[in-house]
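First, one chain by itself: the form predicted on its own, in structure tokens.
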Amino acid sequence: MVLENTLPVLLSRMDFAWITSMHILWTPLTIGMSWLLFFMEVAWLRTGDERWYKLNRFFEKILIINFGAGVATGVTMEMAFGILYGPFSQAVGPFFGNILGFETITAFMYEAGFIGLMVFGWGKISKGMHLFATFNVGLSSSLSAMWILVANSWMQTPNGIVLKDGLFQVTNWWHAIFNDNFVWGFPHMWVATVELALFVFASVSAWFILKNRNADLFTKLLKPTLLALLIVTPVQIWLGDSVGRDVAMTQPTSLAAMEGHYHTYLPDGKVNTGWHLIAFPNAQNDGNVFAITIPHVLSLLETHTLNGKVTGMDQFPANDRPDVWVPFYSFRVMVAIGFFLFFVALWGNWLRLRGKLNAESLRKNPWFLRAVVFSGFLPYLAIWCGWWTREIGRQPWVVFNLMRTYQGVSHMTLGQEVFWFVGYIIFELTVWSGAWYFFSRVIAKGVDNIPHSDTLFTHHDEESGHDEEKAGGGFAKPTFASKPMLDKSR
């Protein structure tokens, strides 16, 4: 216990928590928004409605800024594995080396290549090829997320391996990749990216409507976005419930920490079925000083029965229990946000049914628009809280039940730990500040400076003196075409 609670170990944990928390601000939006841009581009190509094109080009700028910040923070996170968790990185190398290698291929080769075509290909490749590029940005970013979740889920439920000679050697790749936690964890995370992107679309649209800037254009986007959220938000709540039930079976200590559930049985010998709305754990981490408890709710949530047994902290040694404060309250914040977002989706579609989801009606009663703008930030907080619940709930293990966190951290002095911590704080805040500077510039400019698609997908026939549509989309004129050759004889 002395080793586990040293200041260098705590600083390593805090440093990596900071790095991952700042990185996870960016990647989910890239994943979710890339798919939304794909469907927006499909709508433009099918209907010929120029408004979808303008909206696509506007949000594409936000995607690119977000993608750049994600790359910058992602590279430093890869470095942090070796710097902060050297022994862990070495031990899990036979598995992580392959998984993170696959992630690197999908992110830095597959995704980066097609995102270049998506951004710089307007007018230079055909419309169909550009749509194909956008689709592949969505697919590659989702595959990248899949590999990251494979690695992290394996840390929660390390299937398909054997610890031999200090190395985690793979005995069954199928079981290791599709481990118990991944089956529900990845869908839950992927749907979170879509939910986040939809609320960013809705939040930005609501802001423009409030400011009466291109209000009709952004109302056109807000309507299908709210309809999609009416489907996505309850699906995400159901997936979250499924993840919780899986955690109860595979990581009972984590579930007990999430629920502040210390005692499996009551003093009278009956099963403890109470769910704590609020709880204050004691300093010994063996009970609650104060709690507001609702009977039977915990059993209903985790076993779907009134009196089902949910294993409490008292069934495990004291040094194998995670701290409760952060998982308990971050889990509740995440759940509360999930239901609030569902309520916002219901509210918006109720206004639509009443014929009041138009710019003029919305500005007369702006509370809904304000709620939507506010909701744009909530999925970020929910993702943060979910990640903190997941990571702190696994403690004191870095690989659940196989490698303790203090065994996985690098052996650095306190000065070295502080140096890296301060350095990462400065770097991450610099990236965050720069990204928000460019976000604000993009939103300030709006869509008015986006040219009509005809300027890219037509070419001018100088001999005939009229515009002629290019088959398949059109091409940009080379920049050197109008420049005279240096050697006239050539």
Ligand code: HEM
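Write the structure block of the form predicted in complex with protoporphyrin IX containing FE for the protein whose form predicted on its own appears above.
A single chain, with no partners or molecules, comes next.
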């Protein structure tokens, strides 16, 4: 492992890790939030309650900024396999390439075909058509996550293929698509997107209630959001545990790294069942210098028995072992976040049971609101950590047990790799800071200037002279409107 990780290989890994990590910052929110907006729109259409419309239009502004960032970073991703992992792309073409082809055709294009209608179509298409567009954005973005997860899970558990003539040729499409890791990995990823979107809703709502702006409106949103979270957060923990057990079976090296589990047996010959809360792996990567260990927990987690055997690092040759630091700690952070978010959901619903989930009582004890605002950021971190665990745990393989990462790396000079890395650090950070800055501006502006939904289909004269509420409102009409040129209020 260490030998293979020459600087060029390491750098090309960093090149790829950086752009994927920055892409995954955006896409989960699009996926989760488009479904939530769909349900809000249904609520508005069924009840005629204007408040749902307002909230919908408000969060949609966040969605579209987020979407732009997702596209900006995603287009690179589509090309990046060929650029940074050329030999890998060639070898995995028959399956992985096909799947990405499926994805672009059935998901990316599908989504791009409807997002414009959803965001800019208000008032230009009928309400029914608009709802249909929103639904399609939800479905297409979820499909996109599904195909990507098919591709990536297959790298973890490459089922249904043989290696022939330098290519991974498919022998069984069904097994390759529904590979072991996908079965739990995709639900876990998808629920993560919903959990993230719900927490973003909750977090923004809590912020408004804290600031006492539109507090009643946002309390109305907070209630169903917390209720949904009461279901989603434990489900996510359960799914995570299932993924973990699958990894234990299919990728023992990865699991051993996640758990810092070096010794299958204790010196006295008994099965090592200890779970480390904290561990410092040593430099040779064959043991821990220091660890806080709780017996039996590891076996309980991975085998659901008290003394089940969990394969440790010592069962594998040194050069097949992944690095431990990152998987170990990022896994723990993810799990901690998972439980914390569950706790927040419990807390909120407990307040509700005691009748305290209204703006006034909430503000009297702002700690709950503060915790919720903070929780909006945690799913992002959990998602990062989950992916780092997964991708670094798979090392030194790019296709587990079949293709080494160094075998998949493109033919690049160090200069090219640095060029790419530096360029993308600049661009991705611009995207990131820009998007988060404009999120904060949309939130700071609030919901008050969103016009009544009545205005959607009756074209007002433009004299009313405000612009922001029409962002994407489809108010532009082919006339010479006599309106101040540049509205300075923007």
